[in-house]
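First comes one chain, alone, set out as C-alpha cells in the form predicted alone.
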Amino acid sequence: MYRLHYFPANASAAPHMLLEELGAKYELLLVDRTKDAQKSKEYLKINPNGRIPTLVDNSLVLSEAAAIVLHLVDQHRGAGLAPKVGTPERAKFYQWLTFLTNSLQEELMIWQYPERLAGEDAAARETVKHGAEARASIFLDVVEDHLKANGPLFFGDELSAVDFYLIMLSRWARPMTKPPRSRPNIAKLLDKVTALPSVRRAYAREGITDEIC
C-alpha cells in the first residue's frame, strides 16, 4: 500500500488524483502546513527538503510531485496513463510533464510567494509577482496552442498523468488576471478531467468542495 504525505490543494494533488484514477490502495497522511509540520523532525527524516508531497512505497521514499507521478505510471503501466516507454509519444510525455513542473509551476510558485525572492520590500515583491504572472501566462498560452492543435487532452483523446498535473496547477492559477479557464481549449480539458470521479474523490478527500479549477 502506498502512503502519500499531503496537504490539501498542495503539490500532492496530482499524485493524489493519479492514485484515485489508478484504483491503487493508499493511505493519506496529512502534513499540516498551518503548523509547519513539513519542517518537523519526524517529517524531515523522510523528506530532508521539508516539502510536500512524499510518497512511501514499501522501502522506497520518493519526493517531488513529478517524480512521484512518473513512478506511479511506471508501476501501473497497464492503466495507460502514459505512452509506452521508448516511443516518441513517451518522449513528448516527459517533455510536457517537465514543462509543467519546471516552467509553469515554477512561475506560479514565484507569483504566489514573491517574498521568497524579494524579501520584505513591498515594491520589489510586486515587481517579482507581476513578472512571474506574465511568464506563467505565456506558458499557459503554449499549452493552449498545443491543445488547440492536438486536444482535447494533451494526447488527443487519451487521458494521461499530464492532464492531472495541469488540473493541479490550474487550481493554483485561478486568481491570475487571465486565469487558465479564460483560454477555451484549456477550459475544455479542465471540464473533461474534473468531471472524472477520480478527480472528484481526490479533492473531496482533501476537504475541497468548491470549484476545483
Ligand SMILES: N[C@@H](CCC(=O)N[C@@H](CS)C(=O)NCC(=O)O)C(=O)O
Given for the second form:
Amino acid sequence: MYRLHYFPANASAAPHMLLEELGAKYELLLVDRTKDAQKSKEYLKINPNGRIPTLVDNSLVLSEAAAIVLHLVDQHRGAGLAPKVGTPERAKFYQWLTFLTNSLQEELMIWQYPERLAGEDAAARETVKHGAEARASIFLDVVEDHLKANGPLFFGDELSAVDFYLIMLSRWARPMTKPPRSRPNIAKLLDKVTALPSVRRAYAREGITDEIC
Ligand SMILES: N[C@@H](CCC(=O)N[C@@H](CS)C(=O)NCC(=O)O)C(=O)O
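Could you give the coordinates for the form predicted in complex with this ligand, as opposed to the form predicted alone above?
Entire complex below, previous chain first.
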C-alpha cells in the first residue's frame, strides 16, 4: 500500500488523482502546512527539502511530484496512463511532464511566492511577480497551441498522467490575469478531465468542493 503525504491542492494533487485513477490502495497522510509540519523534524527525515508531496512505497521514499507520477505510471503499466516505453510518444510524454514541472510549475511558484526571491522590498516583489506571471502565461500559450493541434488531451483522446498534472497547475493558476481556462483548448481539457470520477474523488477527499480549476 502506498502512503501519500499531502496537503489539499498542493503538489500532492497530481499523484493523488493518479492514485485514484489507477484504483491503487493508498493511505493519505496530512502534512499540516498551517502548522509548518513540512518543516518538522519528523517530516524532514523523509523529505529533507521540507516540501510536499512525499510518496512512501514500501522501502522507497520518493519526493518530487513529477517523479512520483513517473513511478506510479511505471508501477501500473497496464493502466495505460503513459505511452509505451521506447516509443516517440513516450519521449513526448517525458517532454510535457518535464515542461509542466520544470517551466510552468516553477514560474507559478515564483508568482505565488515572489518574496522568496525578492525579499521584503514591495517594488521588487511586484516586479518578480509580474515577470513570473508573464512567463507562466507564455508557457500556458504553448500548451494551448499543442492542444489546439493535438487535443483534446495531451495525447489526443488518450488520457495520460500529464493531463492530471495540468489540472493541478491550472487550479493554482486560477487567479492569474489570464487564467488557464480563458484558453479554449485548455478549457476543453480541464472540463473533460475534471469530470472524471477519480479527479472528483481525489479533491473531495482533500476537502475541496468548489470548482476544481
Ligand atoms: N518541485 C517540488 C515542489 C514541491 C513544493 O514546493 N511543494 C509546496 C506545496 S505545493 C510546499 O511543500 N511548500 C511548502 C514550503 O515550501 O515550505 C515538487 O513538484 O514536488
